[in-house]
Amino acid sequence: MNLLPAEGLLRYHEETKHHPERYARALGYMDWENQPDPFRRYEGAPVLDLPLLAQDPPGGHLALYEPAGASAPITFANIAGFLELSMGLSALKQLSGSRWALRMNPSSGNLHPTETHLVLPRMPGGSAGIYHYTPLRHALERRAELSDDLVQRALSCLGADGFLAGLTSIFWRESWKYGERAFRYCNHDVGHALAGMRFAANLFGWRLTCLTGLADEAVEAVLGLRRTRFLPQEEEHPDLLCLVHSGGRGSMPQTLPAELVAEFARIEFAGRPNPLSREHVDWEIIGRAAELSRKPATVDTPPTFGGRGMIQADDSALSAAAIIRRRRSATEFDRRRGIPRSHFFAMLDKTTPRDGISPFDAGLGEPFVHLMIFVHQVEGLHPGLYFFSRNDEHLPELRALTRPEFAWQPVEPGLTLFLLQPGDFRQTAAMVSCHQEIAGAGAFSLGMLARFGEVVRREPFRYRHLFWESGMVGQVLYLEAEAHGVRGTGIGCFFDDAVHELLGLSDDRYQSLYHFTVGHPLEDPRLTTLPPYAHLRGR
């Protein structure tokens, strides 16, 4: 166990953690003058303008999860798609003058830290090389270019063809509204984007692999950040490197060798970043938890989760791709609607990891997040607290640390959904999520509870991985709640030991990293949408 850095991220966690008579520290007031720019450009840097999808690939709803054809050439209109699909803008809102974008990966804020990089291999209309995705543009930037002969040379290690998906985390975007607990957020992001891209892939065919076994160095020389003038606090950090690739199920290496990736440190970079804000606010204790959730390599092997099938019979009339177009943050719920047993069962039974099944066989590693339910109003079931576990070796030492008074009744067969206690729980949900009545409003709400001490302890590293898996849950429960008629938004602000308490936890062997909550929306009539590349008409 590597207990400095593990003792230091769970110092920054309690540290940041919200109590009714004490929020973690942000600035205060939102220092409108400094908003980052929520778009980053490296200037200077070629730019390659990516075709629009004239249409959608074909898939109904539970093509999401697994593909519904034979996989498509990886082309640059392809790829082009599936940058759309997933990173790509979703529409532009209006309001009394003002203008801004929605994107496919939902963010915190809307401020989206969340940035994409691609190594592909030389394809007709462009060379190989380094790409920076500017998704207002709807362009790749290359930062460097490459020989077609290192690229090759890196997909055959792997085993595979296709090409190198980065991503990587620009903190300052986050915490210039939320301070010192943007980290957290930031990762919930890095979740978002990978889920988002993990169901993009399947449209075309395709599966997408975490390298896993690569460590953050490896990810900076690859991308080139370190050999990038960034300036202070806009630094891109980095976050993952992933294969998009087709062909079959098979394992394949997670990592990179070390002469290849020394290779790619000897490249040199292209393009300026652009400034974000005129100024800063260095908040220290981030810089120190991303230093001290630094990946070293290591050896990995991908996790199997069996083959149990999805429920079948939730199919939407929505296709895979409408859904991703139509996902949306809620803002307010109809208070006197609920939805049907069946639909809420089909939620919660795809966030279940599965082999083979998006998002989850991506190998990011063992599940830790499991799922605390408020249900409010859902047709069938009694309004209370329940439990869903998506790791059942789990469940015994739960039920021993959470209150004995807890019925754990088995709802449904199958599904390891469990009433703890019935009752009408909308004023604790809501008081537990920082007082916000949106939490207390819709059908249900849940926090993601994770096994936390003994995992940061073991692997300082993991501390981030939670987040991206609570993250990547997040993701399935926005595009699910679209399938099924309503809406969802995560939600970051929570009272972290009231959620605890509870449950009659008492230490940090489980902890809460996510809220959400699902309704039928009520929408603001005074804002307009506009398609989402309205702006490039003409182009």
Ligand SMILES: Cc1cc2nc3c(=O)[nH]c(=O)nc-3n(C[C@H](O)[C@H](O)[C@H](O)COP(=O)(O)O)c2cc1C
Second form
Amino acid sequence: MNLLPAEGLLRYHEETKHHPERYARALGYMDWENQPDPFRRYEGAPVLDLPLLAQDPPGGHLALYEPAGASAPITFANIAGFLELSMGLSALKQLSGSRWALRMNPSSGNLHPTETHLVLPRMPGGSAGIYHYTPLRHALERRAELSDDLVQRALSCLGADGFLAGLTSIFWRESWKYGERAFRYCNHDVGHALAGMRFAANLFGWRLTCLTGLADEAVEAVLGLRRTRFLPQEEEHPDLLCLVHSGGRGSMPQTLPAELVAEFARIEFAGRPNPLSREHVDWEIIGRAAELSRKPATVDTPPTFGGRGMIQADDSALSAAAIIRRRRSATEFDRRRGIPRSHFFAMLDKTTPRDGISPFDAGLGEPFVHLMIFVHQVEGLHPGLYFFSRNDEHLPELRALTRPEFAWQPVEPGLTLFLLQPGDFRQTAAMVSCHQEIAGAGAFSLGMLARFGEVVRREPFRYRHLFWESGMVGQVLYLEAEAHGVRGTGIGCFFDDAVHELLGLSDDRYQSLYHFTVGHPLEDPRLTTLPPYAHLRGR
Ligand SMILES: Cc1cc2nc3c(=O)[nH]c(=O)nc-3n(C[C@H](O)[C@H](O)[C@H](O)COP(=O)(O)O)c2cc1C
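Could you present the same protein in the form predicted in complex with the ligand, rather than the form predicted on its own shown above?
Entire complex below, previous chain first.
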């Protein structure tokens, strides 16, 4: 079938909706024999073991959003710290003889489709090269040695010092369990990882800017993805390349010149990707969605968000690094406990894009994602359905499209939060989130409502970016929940159209792309938690 890219993607989106009577297609059982290895290795590539942080970088809660100190030198040790606090392990969990790793970045089903690659200049202790990060060993695998001159020319085109960090996705890791909907989850995970890297960069006084002008083909060329022999279904697909830097000139070209990319395209890459599963299922619709949402080169003007001040009153007593390290997904909530309204406001406020405030200063572009919130237990607020705007330009349209009976009553000066309808939405919230109790049992849960049809029709690659933006919002909420003594969980399983119906939306102008829930966690007493790198002790 020969569909226009946008129409093909909109069809993918429609076909991978969950409905109460029909979930998106998946295997329907767990094929444990073929569970993909969550850790990629490039066998035969030289390995550079990285040091673990002896001491976390300084900075309180708000250092996540704005660097607290001067920029740290770009060294292997500091890059190791940046990786540890963004893509490294956060804990080992153990239950009756089986043990698995959790990571700083969350991932649907803990399946971790996202891989990290770095392009590093020459530094004491290592040559310039293209490296793959392997979080289990906390090491870099050198896939290609580069002339430092090439890296320096790339950096000088960008007008900054630093290094490049690239993300790729292995769709099979998610589709093994989630079938056709998995492409969405892989992209959420990219958003979580990107926000995680942006936050970690701040702790070293660094900035992070996405090279959003680059075509996917260029990202593939720089990371050697086309010059690597992957097993079918185990390919790494290009997501993005960003520059981690210490400032540079004001506005940076968010791209690299074609001649330079062509030089990268001639490099030889070392290392054979480890096989992840013995057998695979080819979910063809995912391959098609990936193809239809491939990004061409673009010329982007970075948006400005304005300077509305951040609510700072409720910053946490925890350090920024401690917040990152504590992040976990809750599996059950204490139904009796709510949160103060000041905490609720402070959490929402951090999802607002602001100039120079992370993670939305990473340069992805205009914000399209809003929050439709079910407030269950927030002290001093009526339980009910609320709306939080992250881009006020969309408000008139949203008000016109949603149910006429919604009150749109402003809640708090300086916060774009509106009460739409008071009421007890606990059951509704759980129902629309695939009957998951955690969506109805906490302090609040929400759906991320994105401006959709027009955005995808105009630039089909933005289909992926909308999920990235949702994932970034999710990462902010995960960390804010920890900062305020509660816990969050991303929710990828929800009944798409049931949410739209609740709001009175009847077409694709806005779609709910991701859900999230926050509350007081109840721990599972059967699980034992071990330190993240217990297995490397004595290295
Ligand atoms: C995109 C995404 C979707 C998720 N969907 C659900 C979900 O529907 N239900 C749920 O209980 N957990 C969900 N999770 C939480 C993951 O299962 C969790 O992140 C993973 O098990 C790793 O655990 P950690 O977050 O504690 O590191 C989701 C996480 C992400 C990032």
